[in-house]
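So this first bit is one chain, no partners, the form predicted on its own, shown in structure tokens.
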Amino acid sequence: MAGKRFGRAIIVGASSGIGAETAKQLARGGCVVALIARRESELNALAETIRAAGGTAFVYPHDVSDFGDIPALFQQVCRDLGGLDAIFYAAGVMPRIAVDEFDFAKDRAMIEVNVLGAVAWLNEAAVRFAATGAGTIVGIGSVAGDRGRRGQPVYCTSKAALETYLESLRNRVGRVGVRVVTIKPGPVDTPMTRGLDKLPLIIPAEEAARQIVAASERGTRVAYVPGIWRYVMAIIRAIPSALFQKMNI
């Protein structure tokens, strides 16, 4: 089923990977996009690419862990765009963790960027959209949130927390017409995943973004990207915990 195209959207975490490709896909469809991330040079380059193709993009350098700046910045972006139809939270970090490593600094960064930054930005959108009875909130999670894996304990935790937050948000604001979409990609070829061991069913970031935008426009509640991961993860979730502990998947 075809969905309604967005006219104005915020993409948090737009400087590379899934966020950048999502911004391009949205702009290609006529959406005016606000690009938000730490790396200003990458944002400017992306904005120039979008403008060269006939699109409209605004640039806002911002570190999502600067939580106190978010309320005012959100309002500024909405004013600059002339309104807001959708917000995509694509910011995320996954530092390399050795098999015997427990590094609180890395763990804290994952929680701050992957969870707290999402809550800070999406809470602002929820307030605005709930007041108008319309709008779409999109959170980019991961299949990693479906089980606690030995290789990335806190990354898995952060994505599981994001999924629960999005479900709770959906149950709260969905009653007044706001759509909340949880995206759960499998491995995607991005700077974050490069250099890792061979990943199963990996897809290009451009294809992931195409599927993310399509699912978001349809208002799909939970979308695995690509869809085969829905069935793969159903099997993995069904593995008993004692058995799963012995496996390295």
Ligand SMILES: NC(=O)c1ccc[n+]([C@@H]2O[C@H](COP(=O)([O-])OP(=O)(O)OC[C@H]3O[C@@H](n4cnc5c(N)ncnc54)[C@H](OP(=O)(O)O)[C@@H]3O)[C@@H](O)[C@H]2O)c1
Second form
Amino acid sequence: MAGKRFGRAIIVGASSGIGAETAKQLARGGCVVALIARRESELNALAETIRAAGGTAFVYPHDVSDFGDIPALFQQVCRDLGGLDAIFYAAGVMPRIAVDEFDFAKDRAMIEVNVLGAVAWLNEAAVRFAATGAGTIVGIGSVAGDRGRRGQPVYCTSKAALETYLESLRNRVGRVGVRVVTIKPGPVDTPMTRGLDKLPLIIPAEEAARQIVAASERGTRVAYVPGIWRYVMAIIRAIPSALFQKMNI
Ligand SMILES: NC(=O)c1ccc[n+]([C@@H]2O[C@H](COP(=O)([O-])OP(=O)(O)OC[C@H]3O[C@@H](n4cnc5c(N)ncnc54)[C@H](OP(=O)(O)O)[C@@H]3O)[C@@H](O)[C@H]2O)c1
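Structure of the form predicted in complex with the named molecule, given the form predicted on its own:
Entire complex below, previous chain first.
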């Protein structure tokens, strides 16, 4: 089923990987995009690509852990875009963690970027959209949020937290017509996963973005990307904790 195309969208975490591809595909569909991340040169290069293809893009260098800057920046972006139909929160970090490593600095970065940055940006969008009874909020979670795996304790925690936040947001603002979409990708070929051991069912970022845009336009509540992960994770979630502890996944 085809969904409603977005006219103006914010993409937080637009400088590479899933966020960059999502921005390109939205722009190709006629959406005016605001590109947000720390690396200005990557954002400018992406904006040039979008403009060369006839699209419109604005660039805002920003670190999502500068939480205090977010309310004013959000308002500025909405003014520059001339309104807002959708926001995609794709910013995320997953530093490499050794199996015996406990590094609070890495853990803190994951909570700040993957959770608190999302809350700070999406709260702003929720207030704006709830006031008009329209708009779509999209958060990029992960299949990693479905279980606490030994390899990435805080990455898994951050994605579980994000998904619970998004569900609560949906239950708050869904009743006034705002859509909240939780995207749960399996492995995607991006800078985040480069250099990792062979990952199961890995897909290109272009394909992930295609499915993310389609699910967001349809207003799907929770979309696994690709869809097969819904069934894989249903099985993995059903594994008793004592057995899961013995497994190397
Ligand atoms: N790749 C996968 O297999 C996979 C699977 C499931 C879920 N995900 C999730 O998908 C999302 C996108 O990841 P990706 O794979 O596309 O990785 P990526 O290519 O490394 O992209 C991460 C994005 O987050 C931005 N970011 C990181 N820290 C930031 C900060 N402090 N402030 C602002 N922006 C920041 C980066 O921009 P700057 O560095 O320029 O700031 C970049 O645009 C993440 O939430 C990730 O957890 C990925």
